[in-house]
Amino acid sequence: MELNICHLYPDLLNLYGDGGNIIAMKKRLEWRNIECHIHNVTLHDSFEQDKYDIVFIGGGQDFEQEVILKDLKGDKTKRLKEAVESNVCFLGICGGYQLLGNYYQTWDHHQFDFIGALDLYTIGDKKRMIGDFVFSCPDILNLDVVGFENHSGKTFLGNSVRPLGTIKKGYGNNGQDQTEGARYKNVFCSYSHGSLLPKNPKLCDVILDTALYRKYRVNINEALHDEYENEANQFILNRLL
């Protein structure tokens, strides 16, 4: 077995560690024995869909942002719907996770029209909401989830998205409605930086079973050996809860 990863612009959506998600996903797959394939697509390369099993998307700035909109207008859009629909699994984080949005909206009243994959927008503010967060995920294995968020911008979910969790210490999508992240399909959503999947393992492999089971119709059935990342994950939640 194997699996695809292309990773979406990874020169201009990489805060704060976002491709440690990446090496998550890799070396989880590898110590599984699946061989686990990197595609880098950046600026002016064409998306395939039909050949990722995932994409991952991580977090930029707004001026990041600007620069790969234009780059993301016509085709790429058109395909990264496409396999949205098809059920390809996605992560996308922070800015990643705004960018597959309908637009966001600076709090000065600028509006950048995004890809209209998922039904959310975000809304800028003045005030930025930072800090380490966790928040539980009780439709995924009753996970507790810990990541640190750094954001301006306020998402506020459709009725066709749910999201990816409740928040229990934080801010989360807006700091308003106690939700965090987006689930829509196979798509995974989050504001947690740090990197994601590194510290909370079991939802690395959520997302891996959930590629897996699309492309082959099998589920992981190896437990790892994930003592240090448990460690990692409880410390943090025991420093916050």
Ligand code: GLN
Given for the second form:
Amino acid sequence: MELNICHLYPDLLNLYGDGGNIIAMKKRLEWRNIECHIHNVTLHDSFEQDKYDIVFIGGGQDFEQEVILKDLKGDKTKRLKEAVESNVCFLGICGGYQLLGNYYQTWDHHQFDFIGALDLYTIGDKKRMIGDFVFSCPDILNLDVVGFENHSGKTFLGNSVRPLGTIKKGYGNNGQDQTEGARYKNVFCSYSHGSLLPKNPKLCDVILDTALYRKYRVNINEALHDEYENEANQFILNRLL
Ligand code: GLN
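Got the form predicted on its own; any chance of the form predicted together with the named molecule too?
Following is the full complex, with the preceding chain placed first.
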């Protein structure tokens, strides 16, 4: 078995070590003897939606988001939406999460029209939401997820999109409604940066499992030794809750 992971805009959207999520997915596949190929797709490259099992989009500042706006328009938007609708697995983080939605209005009133693959929008606020945070997602995991967020955008979900989780500590989508991240078909989105999958290996396995099931109709059935990862997770939980 093998999975192909597309890393979208790795040179532009890679805040706070978001690329660590790619390393976590690759290692956890290889430890189970499943091949993993990473395909970097950036400005001017074509996005071949049939080639990928997982698409990863990291976070970026408003500046980087604006830089890629033109590149996203047209063909890439069409293909990304096709991938979402055909149940390709996605992980979008912070700025990458925002760009899967309809638009982002920055705190100083610039409007970025994004790809509209997910029914959600983001409004920037002068006050940034920064810090370690904790959320639960009981429908997919029986462990709390710990992460780090830093965003000005407040994201609000439309009816067809459900939150990834419920905030226990921190801000999440908007600091108002206790929601964190988004789920739609096989898309997972979160405001949590780089350490998301390394620090929450069970969440990583949920994503890998989703992609493997879509492609091969098999589930991950081999548990890995996650003692260090679980300790890191527990350390943050003890500090924050
Ligand atoms: N530019 C976005 C915001 O500040 C995303 C930031 C990020 O990816 N950390 O809301």
